[in-house]
Each structure stands twice: as C-alpha cells, then as structure tokens.
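In structure tokens, one chain follows: the form predicted alone.
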Amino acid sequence: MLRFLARRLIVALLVVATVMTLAFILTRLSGDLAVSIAGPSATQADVDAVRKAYGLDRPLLIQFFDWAGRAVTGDLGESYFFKTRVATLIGERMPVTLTLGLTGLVIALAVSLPLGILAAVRENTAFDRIVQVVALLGQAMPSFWLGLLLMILFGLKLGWLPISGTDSWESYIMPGVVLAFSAIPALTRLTRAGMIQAMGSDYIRTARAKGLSRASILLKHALRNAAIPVVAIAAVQLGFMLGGSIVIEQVFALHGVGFLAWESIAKNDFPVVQSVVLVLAAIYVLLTMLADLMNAVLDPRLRGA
C-alpha cells in the first residue's frame, strides 16, 4: 500500500509542476505584462517603471523559479488590480466554488446512481433506452443555455428560486443542477455498464443460489463492484465542476474562484490567473489521488497496479 501511495504521490507532484510551468508560460505568451498593467495610455517611462517595480525586467527563468518557490510555501504574490494577496483573494472566494461543486456532485450522484441501476436491471427495455437518450441529450446541452432556461422558468416566471447571489442555500440549487446535468450522463452510463457486468458475474449467481434478496444482491454485492469506476469518475467530474465553474458563476453572478478568474483575465491580473489555475489543478490532482485510494480500498487488486 505504501508503494502504491508513493507512486501516486510522485505522479501528482509531476502533474502539479507541469501545470505550474504551463500557467507561467501561457501568461507570458499573451503579451508584454508591463504594457498590460500600465494601460494603453501609459508612456514608455511608465511601462519601464512598472516592469522594474514588478520584477518583469528579470530573466524569465529567474521570474519562474521565484514565483514557483514562493508558491510552494503558499505565497502566491499580490494582485495587480485588487492590491491584496492572491492567497487571500482565493481563500475568500473558494468556499463559494467548493459549495457549488459539491452541490452539483451530490445532485449528479443522487440522479445518476438510481437511473444507472434501474437501467441495468431493465436492460434493453423502453426505460433503458429512454435513460440512454436522456443521458445523450444531457451531454450535448450547453450549460450556459440550461442555466438561462432555469433562471427564466424558476427565477422569473415562477419566482421559486433566486437567480443570482449567495445569500442563502437556495442560491446554489439552480447552478448546482446545471453543473450536475453535465456529469449525470457519464455517471449514469458508467453505473449502468458496471451493474450489467456485475450482474452477470459468478458471485452474483452464487448469491442468488443462496437465496439472498434482490435488494441485497443489487445494493450490497453488485453495486459495490460497479461503484469502483464510478468513484474515480465522480472525483474527475468534481474536478471538472470546480474548473468549469467560471461559466456558471458568471451566469448566476456567484463570486467564487471562477468569477475571480474571469475578472482577472478581463483586467490582465496575471498573478491571480496563474494562481487560480495552479490551485484548481492541485485540487483536481488531490481528488484524483483520493479516488485512487478509495478504489484501492474497494478493490485490493488495484494496490499492486
């Protein structure tokens, strides 16, 4: 188990280092940061002063190692626009994004697991085909379009839910549903496929021969094995939700990390942009590691992989 953890940790560190490098390079390829910070009306003297004040006159390699070294210790620098520490900005906005992502994941699992199980039990029936069609439509539907439809129907027409802000838990329902809608198709299909495969296994036939109840066979035996790939995909989907929340947070005016990233891109606040990318990537890698650990607990054969 320790070797399994060590291998996963090494891979995780390499991924984070790669993302850190790419985030730094891509912000530099977008143009001269000193010109962007100084503004279009700045003189050459102003641009030179900005370049020196922010250390942009140093070689790129030195700038990268300086930023990376401070980032490892939790110092993500200072925002050019907000004039405050980047770590403080992200820390203030992160609860909104985490709450939104977890809400979406809970809704997605609450819908996809029962649908996947029922579709597997009723394989090749009308219900099974309807579930597959709905999953296909859900994957093809743009999230911002669904968000606008929900806002018009439940926010403006019916007045049941708030269409923006984070004043109450109800504010997370519609954006959570939109995020969940993008994850439900993959989770449903994977649950269905896993359950179908498990139901045809020898240990399920043995359980039936022992006279176990249908519910016990489905939930205690078949679902445990079918859930192994679902756990991994659920962690990946949560990472996608956190990283892709920039669109949903913009639509519903939720001031989370995604909204912060959009603001920073619009204002050329590159320390915030590259730090948001780094933090979300680190969270994604952490979620993937946790999924690997949970899979190893559910299936001991994976510990030697």
Partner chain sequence: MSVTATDPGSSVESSPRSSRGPRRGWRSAGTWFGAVIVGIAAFCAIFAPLLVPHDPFAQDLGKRLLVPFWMDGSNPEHLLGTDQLGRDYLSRLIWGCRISMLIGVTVSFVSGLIGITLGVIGGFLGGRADDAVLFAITTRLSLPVVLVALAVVGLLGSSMTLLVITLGLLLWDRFAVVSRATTMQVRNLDYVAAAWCAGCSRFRILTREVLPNIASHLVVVATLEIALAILLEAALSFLGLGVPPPLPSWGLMIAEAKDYMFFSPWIIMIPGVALFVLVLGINLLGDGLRDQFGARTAP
The other form holds:
Amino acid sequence: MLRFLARRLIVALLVVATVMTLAFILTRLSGDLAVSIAGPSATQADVDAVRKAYGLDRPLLIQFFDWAGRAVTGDLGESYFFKTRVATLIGERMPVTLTLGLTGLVIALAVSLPLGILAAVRENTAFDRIVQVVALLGQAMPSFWLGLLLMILFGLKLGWLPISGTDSWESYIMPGVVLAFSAIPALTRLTRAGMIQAMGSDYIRTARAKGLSRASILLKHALRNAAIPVVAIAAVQLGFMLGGSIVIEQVFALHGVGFLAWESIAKNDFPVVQSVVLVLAAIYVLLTMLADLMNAVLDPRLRGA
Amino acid sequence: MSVTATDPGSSVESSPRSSRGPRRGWRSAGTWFGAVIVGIAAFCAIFAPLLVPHDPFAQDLGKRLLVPFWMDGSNPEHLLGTDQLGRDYLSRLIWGCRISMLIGVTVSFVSGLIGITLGVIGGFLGGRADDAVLFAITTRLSLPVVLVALAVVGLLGSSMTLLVITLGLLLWDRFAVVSRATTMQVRNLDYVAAAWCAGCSRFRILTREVLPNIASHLVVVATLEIALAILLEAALSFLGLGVPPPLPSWGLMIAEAKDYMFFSPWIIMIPGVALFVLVLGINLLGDGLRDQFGARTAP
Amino acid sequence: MTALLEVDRLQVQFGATAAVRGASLSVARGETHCLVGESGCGKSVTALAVMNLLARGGERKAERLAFEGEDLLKLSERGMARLRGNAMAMIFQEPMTSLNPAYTVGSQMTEVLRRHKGASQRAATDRAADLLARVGITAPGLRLGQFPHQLSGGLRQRVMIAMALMCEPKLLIADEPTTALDVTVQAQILRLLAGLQRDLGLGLLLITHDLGIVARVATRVSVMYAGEVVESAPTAELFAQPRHPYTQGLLRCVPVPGKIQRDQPLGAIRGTVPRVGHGFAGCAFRERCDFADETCQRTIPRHSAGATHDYLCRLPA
Ligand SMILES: Nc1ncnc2c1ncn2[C@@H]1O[C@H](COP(=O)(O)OP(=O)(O)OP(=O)(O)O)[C@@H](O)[C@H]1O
Ligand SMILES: [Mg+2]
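Having seen the form predicted alone, the form predicted in complex with its partner chain:
So here's everything in the complex, that chain up top.
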C-alpha cells in the first residue's frame, strides 16, 4: 500500500511537471510575447524595455526554470493586465468556480445515483429504457445552449432565477444544473451497470438468504460495491467540470477562474493563462488521488493486508 | 400404495419466451434513427454548395431577423428566416452542417492517428513503452481541454486548420485507451501467438493480425469522438475562438444570436436543435455499432 | 405431524430450459435428507427455488411448497424474508464469492441476528464468536474483525455455516458445502455439519456428490436425474435395494455401504444427460438405460416399494 501510494505520488508529480512544461510552451507559441504585450502602437524601444522588464530577453530554458522554480513555491508571477499577483488573482476567483463545480457535482450525484439504482432494480423495464434515453439526450446536449434555454425559460419567462452574477446562492442553480448535465449520463450509466453487476452477485444472494430488508440489500450491500467505480468517475467528472466551467461562467457571467482565463486569453496575459492551466491540472491530479483514497476506504481489498 | 403420474411440463406454459431484453444493434430503432440523421447530415455536408437556397454569406440589411415559416409574417423565400445581418438562416444552417461534419471527421482522424499509434505501441510492446503511453494518457486527461484549445486559438489566431490540429492533439485519449486494451487482448490470442512462433515480423503481426481485430472497436470510438469534437467546436466558436466568422458554425450562429434570444428565441433554437440532433444521432449510431459488434464478437 | 419442508412436483424454468421438472421431496424435523445426482441435474436450482432465491429469469411452479405447514408459494417477499436466515437458512455452493467483500465477517454475521431477533450488537457479537468457535475456527475474536479476502476458502465456508446458524434455524439447506474446498477440509466440514445437525436437532437438506458421506450421515436419500427426483428412500434401503436403474448405476461403484471408498466420483454410466426441453415426455434416462423399451417414451408412473420408498420407473417393484 505504501509503495503504491509512493508510486502514485511520483506519477502525479511527473504529470504536474509535464503540464508545467506544456503550459510554458503553450504561451510561447505566439512568437514574441514582448511585441504583443507592448501593444500595436509601441516602438522598438518600448518593446525592448518590455522584454527587459519581464525578463523575456533571457534564454527560454532559464525563463522556464525561473517560472517553474517560483511556481513550486506558490509564486505564479504577476499579471500583465491586472498588475497583481497571479496567485492572488486565482485565489480570489477560485471560490466561484469551486462553488459552481461542487454544486454541479452534488446535483449530478443527486440525480444519477437514484436514477441509476432504480434503473438497475427495474432492469429492462420501461423505466430503465427511459433512463437510458435520458442519458443519451443529456450526452448530446450542448451545455452553452442548454444554459441559454434555461435563461430564457427560468430567467425571463418565469422570472424564478437570476440570469447572471453571483449575488446569491440562487445564481448557482442554473449554471450548476447545466454543469451537472454533462456528468449525469456517465454517472447514471456507471451506477446502473455497477448495481446490476452487484445485484447479480453471490453476496447479494447471501444477503437475501439472510432475510435482510430490501433497503439494506440495495443500499448497504449492493451500493457499497457499486459505488467504487462511481467514486472514481465522480472525481474525474468534477475535474472536467472545473475545466469546462469556462463555458458556463461565460454564459452566466460568473466571475470565476474560467472567466479569468477567458479574459486573459483575450488580453495575451500569458502568466495568468499558464497558471490557470497548471492549477486546474493540479486540481485534477489531486482529485484522482483523492478518489483512490476513497476507494481504499470503500474496498478493503485495496487496503492490503 | 399410490401410483401418481408425474407429467412434467403440463402446467408450465409451453410457448418459449423470446429474450425480453431491449433490442440491440441494427434491430433497435435508435440505431436506425442515428444512421438516418448521420446520413442526412453527411449528404448536407457534401452537397451543401448545391443545396443552399441562398448565398449563406450574403447580407441583406433590409431583411434582418425575418421569422421562420411556422410563425406569422414569414417570408416564403427564407424558410427558416434570416439572422441579424439578413443572411438566409437555412443556408447558414446547411453550411454549418458542412463545417461541423468536416471538423468532426478531421479531428477524429487526427486524434485517431495519434491515439491508435500510442495505444497500439503501448499494448503491443508493454513494459516501459506501455508505462510511457499510460503516462501520456494521464497527463492528457489532466489538461483542461476547452481552456487549452481556447488558449492556443486565442494566442495563434483562429483558423479551421489550427482548430482541427489543436482538437486532434487534445482528443486522442479514448482512442489510445481502447486500442491499448484491445491490442493487449488480441496479442494474447492463440493465433497471434502462433504468428509469433512462425517468425513473422512484428510489423507484419501488427498490420495483419492486430489492427483488423481492433478495427471494430475503433469505429465505435471514432463515432463518439466525432460527436465530441462537434460539441467542442461549437463551444469554442460560441466563445468566439473557434471557427472564424463569417463562416457559419452552429456554435457561432448561437453566439451571434444570443443578443436577440430574449425577443426571438427561435433564433437560438434552430442551430441549437440542429446541433443537439446531430450529436444525438451520431451517439445513437455509435451505441448501435458497439452493440452490433459486441453481439458478433460474443461467443 | 407435518413434515418440516414439503416440496411437491416443483418445476423451475429458465426461459425455454426446464431446470427442474416436477421434483418432490420432504424433509422431516431432525432428519438429514441427502439430495444426490450428477452435475446439472437441478439440485441447486431446487434448493434455491425453495428459498425463493432463483436468479433472474427463473420461474418456479409447484403443487405444494410448504415450510412447517405454511404455504411458501403464497408468501410475499417480505414474509419470505422473515423466514430466511431465521427459521430456514441456506449455505451456498460458492464459498469464495458468497460473502460481501466490503464488510467484516463480524458485521455480516451480526446483522442476521439483529434483523430477526432484535439483538443488541454486543449480544450478536458474542453469539457470532461463539458460533465461529463451534465451527472450529480458532481465535474467533480476531476473525470477526477481518474481511472475507483475508480468509481462506475453508474458513469462508465455515463462516457461512456459522452465519446460517445465527438464528437457530429449524431447516438448514447446505448446497454442496464442500465441492469448492480441498479434500481434507471437505471431510471436516461435513463431519461438522452432521454433528451440528445432531446437537441442534435441525432438519438438514444436504446436497452432495459424495456417496460415502451420504451413507454415513443421511437418514434419507433422494436421487435426482434431469430435473426429477427419480428415487427416494431411507438410506439403508436405498443402498440395499436400489430400484431405479440410474440409482443402481450410481451405486455400482460403491462396493458395500459402510465400507465405501471416500471421494469416489459418481458412477460411470454410459452416455450423457440428454437435453430435456419443452414437450419432453417419458423417462429422461431411457437412452442410457439397459432396461428401456418403447413404453419408456410415455409418462412414467411413480411406484412405491414400501411405505417410505418410491421411484420413477416403469419397472415394477
Ligand atoms: N441462472 C440460470 N439461468 C439459466 N439456466 C440455469 C440457471 N441456473 C441453472 N440453470 C440450469 O439449470 C440446470 C440445473 O442446474 P443446477 O445448478 O441446479 O445443477 P446442480 O445439480 O446443482 O449441478 P452441480 O452439481 O454442478 O452444482 C442446469 O443445467 C442449468 O442449465
Ligand atoms: Mg449445484
């Protein structure tokens, strides 16, 4: 178990290091950064000044290790546009994105767990088929379009929910639902498949032979085993949701990390762009490790002797 | 002393019940629905220049925001109305289908090339090579796709080619995972082992034994990837960093129509529904193909 | 006095396959009833049908299916759940997979007692430890805290037996409790079951392949063939005067009762079990039988050879 954890940690660190390199390369793709930072009306002297001020005159490798070295200590550099520390900037915007992502995950789980369980229990009935069709529909739904539709319906026609901003918890409902939509099909299918497999297993027959109640058979004995793949996918999906929230934040004008990234891309603010990529990737890596740990809690066989 | 007759089968109904599961593969209506949608979309995409009733790029500011045929005051010349610049909506929709399909297929091709190469190498060679492939997949999954694609297009300027290459570089993970797993399975089969013994070269085993055997799995992944690429392109175009205007991508059409949607909701309904139905159709077809191949490969 | 378990002309179908075709048997209080027959003849399905634990797609029908006089066919799933694990318990053929991998042995054992008898966790744990010791597990306290994957197959089967005994059932169905285990453990577990049956006075329906064990522990034997009980008799009588040609074939490899060689495979009878599907009539054994004639294609009568001995064959007693 310890060896497994150590290996896992090393791979995670390597992934983060690779992402760092990629993020760095990504932002240098556009050619001379100094030119784009200085702006279209800048003279050659201005550009040179910018290049010197930002340390862009140094060799690329030095620039990379300088950035990477600081990033490891939590110093992500300074934003060219906002003129503040990138870490502070991301820290300010992160709560919105995290709230949005967690809202999405909670809604997704609240929908897909019961649906998946019921579909499994009623395998091959009309209900089961309807659930599968709904999952297919959800998979095909473009999230930004769904967001706009909800805005028209609940924001304008019914006037129930605010259509933008982050003033109240209600502002998170629509974006959360839209975000959840992307995760619901996979989670529902996995819950259903896991439950069907568990319900057909010998230990469920044992549980029935013991005369346990239906609730105990379903929720204690079957779900515990069916949940193992679901937890892994839920973590992955939360990671995808945080990454994908850039679209939703744009639609609902939520000023989270995704919105920040979008603004920074438009403004060639490359320290922010590369940092957001890095932070989101690091969060994803953390989430998958967390999922592994949770699975070890759920499945004693993974804990080792 | 009793003599009782046992007559097995008397009280059991004699009609053998056919399997009650849902219909699968080509027997399912969903698969056919998907195939028809994909067929129509492919037709529209290929023959778009012949099908469009008007020039999809021609603006006519005198005829802005005409309503579609089912609403009062529609213009029979423009069946689906016109957009905010007076361009024929039906023509733009058909042209947009061409763009969606083009992007979906090319992205799937590029990502397939990358993913299958990596997956087959990992699955076939195993060991260090496989570790490296797994690491590449893990790293790729940790990258936020939309953000990275936006950043590339945002920093390098938007063009179709760049979009295809970027998405292709980002969407190969499923190809790699599936081809790696199936290659491993095929590798362990008896006849492949026999080919090893017969002294066939590795390359020959790969091209003659492994690739044909994993092809059906890859067709399924390819359909699902096409759907994903189409959705992503629409999202990027919606954010203004996908297909460059004035090309009529459905995502871009929705973005441009957004300002008018509260007054005339149909304007975002039309491209949105088209996008939704196309992606649904491709997914249905993909699911159907999977069931079909699954049924055939099962003993 | 009614029998503990009565099964009359039980039929089970899986789609078009008839797994059990009119099997009858009864288990009296305090007796060990052995059900023997070759693989695939429907022994497990019969046991599962009694417990109403058939896999999906299995449909059961019977003239009568009663436990202590109570009609199990009319009982709701809820009513059945009250009996299962409580008055009637079952041990499965697959010890390796029959325990839930996610919970400790202790938690899986105690939940039965808590459910049926409303016992406290403490009392249930005490009883579980008691029973584990009784089925020959050393250090029961330690085992209670362990997970199934930490136990060997023999230990898991013992845990299953102890778990089945938690509520002092009146009927215990043990489905080949030893086939998955190695030879030394097999004998131990069967001896254990026989001992428990004697001590607790429960009715035991023991499904087994091992005629040596049958000869030693059974009060009564039912022989199954292709979904039917072809012969049923008290043990001594069956071994002394088998009536059905199939039973005779089975016993041919066993020299004398009491001096049987252990672990002998079931008799070498020529041919294989036929596929009996819909509309099959007559004796399913006729293709392999030395005494078969054309009347074997018709419905076969059940003959009695004494008050407690009957068999399914055209041959007269
Ligand atoms: N879940 C099921 N679905 C379909 N058919 C089944 C199922 N379970 C059992 N059968 C059929 O019922 C028949 C009897 O099976 P059963 O398990 O009762 O045999 P058995 O006598 O217990 O054999 P063994 O000694 O190998 O345990 C088998 O031939 C099998 O084809
Ligand atoms: Mg069996």
